[in-house]
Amino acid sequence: MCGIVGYVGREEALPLILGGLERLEYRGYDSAGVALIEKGKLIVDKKVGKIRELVKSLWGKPYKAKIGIGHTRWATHGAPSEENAHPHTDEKGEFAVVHNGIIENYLTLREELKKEGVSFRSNTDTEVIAHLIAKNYNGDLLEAVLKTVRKLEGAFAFAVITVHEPERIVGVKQGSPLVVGIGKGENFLASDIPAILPYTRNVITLSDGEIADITPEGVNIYDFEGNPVAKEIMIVPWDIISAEKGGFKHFMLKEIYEQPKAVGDTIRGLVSEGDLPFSLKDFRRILMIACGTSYHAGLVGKFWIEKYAGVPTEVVYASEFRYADFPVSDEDLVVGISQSGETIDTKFALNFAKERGAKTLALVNVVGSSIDRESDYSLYTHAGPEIGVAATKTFTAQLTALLFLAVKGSEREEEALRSIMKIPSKLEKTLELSEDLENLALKYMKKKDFLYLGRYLSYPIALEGALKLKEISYIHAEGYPAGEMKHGPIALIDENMPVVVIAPKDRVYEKTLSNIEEVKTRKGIVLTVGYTGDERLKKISDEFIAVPEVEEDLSPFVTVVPLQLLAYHIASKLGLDVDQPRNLAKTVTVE
């Protein structure tokens, strides 16, 4: 959560730094504020709402800075407000804090300060980080950096400037993520890439347990003994424009039209990168770790994987995997799927397996993160950036990798990605949906409940449906087995009720009609989602929307696009902020 940018170069500090916060603002919009340092002065300026509230504060301010850090907010300590946004600042006004992440042990901190005579203004958790600094400083930023984070507990970022040294940033990661961009004669900070894009792409990935130590002439990294530490310089291989709308009236309409791209492209870079170091067949069991809608992905994954591995195959949520007595060992392969890399529950299970022997996989979308890099095995989706909080191309990009991870070293490796190579063509001729959604958005925005159905490979496809129509319409929704309708929610279907059922014609399409005619005996509203031609499902669908048909294992691909869009149609014509969504982040770094 939290986007943090920062500059110290020749330029004017703060267009840069509100341009980079605009590009993370995907990361939280409780807040926004900015710290700069002019003329020996700190000035803070900070306001509750989204950035064009901060932009509107420093409207005709003549700050010429040339260093400062700034800071969206997503509120996790402390309720959203100018007293609780960040910056945070020490008594005196001379060190600027701004952080991501959760300080565990911050109460104990606090408390300590507290009797040393030290006032506090908000009830975060960051405010601890600058006065420790402040209590620490002797003439080097860097050393009191060094020994305020050795006190700190948790998983956290954050930057800080301080008047005394009025050209330096100091960068700390320990657990959120945190990059650093090379240029010359400036650098630059932040959360993510896309932040610093126009203006660099080369850029420095911290590890947890690292600092940057940036001034206009360079950066060194060093650990929390004070010890440097060599770090390879990372060309980014994306341009704003692809972090960019494109024409498109929202980021989440642009990422989902971006699929067939996203797909082929991550075809194209599994293909290339080459055989896996290893065969799924070596393991027990695979063990797929995930949140949201990467879970989901995994659930459409473990049919594969049992299909064309044959090896037993369990899904579980990162958030309840950590604390469950999960037997986990040397012959378990644990797979975490991020769209990030960054998500900590996700992160913080593998590291947990890890321990325990397994051997860990990445599925992730940006290479160098950290999930990426503390795992054994990584496998990359190669989809571009995601604005859109609400995961679209990501989905399907990593649908594309798990396929290839399942039908990879199989008899049936090569007929599989003969089909796969298939699904961008297909993906784009299911986007021609996109006006009739339009209407049927329409037609069914005022409903207060939406119940979504599928069986076998379609039954994560509703969970992804449904999660995407309450993620950023706030339309309650629920994906549900199809076959399990009968045993309680049945019971909520009346004339109201659109019940919308994804039903290819795969193994189970004969039991999923039968289902239908459940609901319909209910009086409910049926949206089938259906492959073109389909009379038969046509004629007891009250909305029929055609899909290309495809062979069986790829039908996740085509059928959760429609739901996508929608989703998407639905909060568009409600008004709603479709690319951010009240209460979500897209990247979640806390627990």
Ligand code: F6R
Given for the second form:
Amino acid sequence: MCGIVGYVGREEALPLILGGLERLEYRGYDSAGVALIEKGKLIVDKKVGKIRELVKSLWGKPYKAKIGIGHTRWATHGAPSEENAHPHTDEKGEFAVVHNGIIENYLTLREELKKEGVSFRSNTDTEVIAHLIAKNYNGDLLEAVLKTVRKLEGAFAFAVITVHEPERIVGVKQGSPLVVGIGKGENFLASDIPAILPYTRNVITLSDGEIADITPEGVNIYDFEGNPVAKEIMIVPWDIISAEKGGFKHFMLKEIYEQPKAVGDTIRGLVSEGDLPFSLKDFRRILMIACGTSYHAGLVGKFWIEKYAGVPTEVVYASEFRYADFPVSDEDLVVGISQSGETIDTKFALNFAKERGAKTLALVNVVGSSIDRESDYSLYTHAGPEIGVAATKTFTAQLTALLFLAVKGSEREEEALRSIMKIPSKLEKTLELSEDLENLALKYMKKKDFLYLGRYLSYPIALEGALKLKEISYIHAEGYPAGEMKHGPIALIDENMPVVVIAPKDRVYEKTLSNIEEVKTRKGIVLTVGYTGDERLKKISDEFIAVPEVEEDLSPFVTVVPLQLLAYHIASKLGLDVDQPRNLAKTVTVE
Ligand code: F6R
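Next block: the form predicted in complex with the named molecule, after the form predicted on its own:
Let's see the whole complex now, leading with the same chain.
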């Protein structure tokens, strides 16, 4: 995945680049590095570990360079090590490259370069770019980059600087994200907008096949043939304040608490954006494609769409979609659900569906992201930037948008919209549970395994609760349809197994209570999430988490919040890195 930052201007580049990298750390944090040009020389510093290791190593070094590039890495090719950390340079140390994505034909290129006598210092795919640019350089960095990109295959973005032209950065986008920030007498490059938000809100989002040529005075965009491309400058509507922690210990907790606002803003945004340019009923089938938490939102959305629009709906993992023989046609609407709008599995799956004639709808949080730009239609969750790696407020915002999509144009649109408007206040009430969940966390944080069960709308919520726990606390957790338990997983239950059951009073309530009895009979520890005042449920539970009662359709909003809080408090009490759990990155731009 990785994050890239570049700066050229009149200020000292290093602090700006390090600040930008810190804001991109969610993209990966195995190693980090910077390259600066000072007094005609290339200075490269890199360290294994998080950005703070790099900052420590640079502490007190008197670099005054006005140009530089930086990188935070999530290892794909080559283990996390100093040699494999970016920036990578050519043999003479005149060119430095930072790169995000994968060069698929790098082994062939590496062999060709080796035959020409080039020696490699790392195991990365990136190093070939540095050597190729050096080889192709003839006094013009842009020209050398143009020659180089024609040889590269894969999905990637990179930035390059050279001592020969110490006021110029060239950035390339092909499949991985890259934006240009426009300043006064200074310009920026970054993988994502938050990296440069403190310095500018004027941004150009590059499209695939584009190259940015950046100096302090200007930015020119070209295609891979070297033809100039006219681009619009977008003014970013976010405020940097909303990307700071605001007094909370972790971004994740802050973002859990921001859910009433995220949901409210999403409703208001969707309503003000007006009618959809299509009707779900125009399609034979709806296919929803997503990964992780976004996939779980899709599973909930399926029930709503089938109920309100009556169109058969399937939800498929994006990573599974493209390589199966999925029959897709122009009668299908394919919805890509993605917080970042950059997840490569989702992006490729949508492109695959589009090539087969399907109409595509992006449901994204990041306006201007690749998935947004490449889809026929877009719907936005107005949740604001999400920094914690574990998705929380963007999940409930996705639910909001999916419910909106499902009811739009149906006979029950008005009534359903009135119900959606009540969600923020119900969420406020649910957040009051935080202290109770902290106490439960203390009691259960040493458990090795958890089961999460639910039926109907609560089944995807069980999956989401289990995902939250495993990704930030490293405790093994499984989500299961409660009725499936007796077909196998029930064998796992004994007196050490906490079983979290989501049991709102809905059409499957009685069935869920029977499933709880099955757990109790096997001596499992029963933690339930149910409606306030549900004495029956409380009586058969070891722990009862009471959320405010809502209409049947709305239960996922209120039942997911305590599961997010439980996972958060367990990970926090275990002293783990809640916002940046091991092995993960916020935006996954590799297959
Ligand atoms: C889990 C989580 C991931 C993402 C997944 C898709 O908390 O955040 O599972 O949901 O990587 O990301 P987006 O929605 O950006 O496509």
